[in-house]
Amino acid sequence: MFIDCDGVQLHVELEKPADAAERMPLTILIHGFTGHMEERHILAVKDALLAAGHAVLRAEMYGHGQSGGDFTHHTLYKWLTNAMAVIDYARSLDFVSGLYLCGHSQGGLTVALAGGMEHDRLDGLILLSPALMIPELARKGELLGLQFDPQHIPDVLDAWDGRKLEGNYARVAQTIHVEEAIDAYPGPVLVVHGDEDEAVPVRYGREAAERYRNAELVLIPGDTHCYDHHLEAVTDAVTAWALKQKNTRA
């Protein structure tokens, strides 16, 4: 189905687990940069918190998947008021008994800026690989892969992929302190992150983990950005911390 955000159409599924209760916790699970709803990690995930009794609603942002928006034009702002107004929905469901974030990538950093900014709104984060140095590299001018100076952004910025990003990416990423909303949130949090990540730097998950208030951290030894290798250790821990909370609500 299709969620309305300001216009453009966000492509969401709704999940929920086969013995379901009448009441349940509810996760919305968003991919990251190039990604859709439909990548092999983002399945497993859905499926071990299935298992852990949320529903779990996946949701692609602004030009990603089958959601409207143009790829060239998406921004970390976009992707906000997407996250936005699936939360909103999320909140308007009659089942729903509690309400978390769980995102990869840069999905995990929109999840961490959610976060603060709906902090009391939501009962947990789950960070997977979360591409926190986004912020941080565009205002070194080395987003991406490329060099470029922060002062004089280019109109247009190469993806690895070949695609092709407005400067308005890099322009937008300068203005967000991904800190501020780490310390806006004091809920639990799940952090994930493989140890030999090659898109991420495993120490921005160890960072995220030691700053939030309620954190776990589970590193998952010898694996890649998207658990490539052991993606069955990254659903063991989203089933254990999912099954905690639960029941710590109930």
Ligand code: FER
Second form
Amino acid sequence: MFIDCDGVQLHVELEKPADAAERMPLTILIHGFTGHMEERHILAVKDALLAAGHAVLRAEMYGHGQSGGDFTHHTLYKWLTNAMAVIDYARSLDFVSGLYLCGHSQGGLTVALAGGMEHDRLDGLILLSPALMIPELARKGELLGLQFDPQHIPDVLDAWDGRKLEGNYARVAQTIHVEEAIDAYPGPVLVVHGDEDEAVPVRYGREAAERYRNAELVLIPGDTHCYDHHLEAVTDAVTAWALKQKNTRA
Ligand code: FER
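Can you give me the structure for the form predicted together with the ligand, which would complement the form predicted alone we have just seen?
Now the complete complex, all chains and molecules, led by this one.
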């Protein structure tokens, strides 16, 4: 199905656990930069949340998957606005007893930002290898493995897979201060990160887990950005953490 976000249609998929009760917590699950809702690690995390009794709403952001908008024109503001629209939709569902956000990489950055803005509406956040360095890299002129003058951002940036990204992506990213969003979120947070992540250095996951007031950090030894080696360690951590939240609230 699709959720309207100011005229852009966002593709989402809602699933409930097989043995669903009348009411249950719901987690919104967001992919990363160039990603989509059918990626192996997104499907595995979805199943891990279902196993913990959560309904899961996978959502594709602007310019990704089957959602509207062109990849070239996507920015973190658009993704953040999309996340807010999906949160509004989730809050309108009467079976939802608690609301969680989970995101991988740039989706994890989006979750951290939305968490700060909607801290009073969200019962917990799951950050999977969160790309929290994007704003800092944009301010240094180092996104996408490119070097550019951060004071004179080019009109077009060439993504590593040959796709093009507007310089506006970097202009937006430069304005974002992740620390403020982290400091604004008092609730429980799970951070999962492979310690051989080639795209997002593991220190960003570590530092976020230290900065949040109420975070648990699960490092996956020897694993990559998309958990090529130990995906089951990620899903075990997600299921265990989600079950623990349920137990805490009961
Ligand atoms: C970058 C490094 C990583 C970047 C984006 C990412 C836009 C995001 C990765 C992901 O979401 O998987 O330089 O620039």
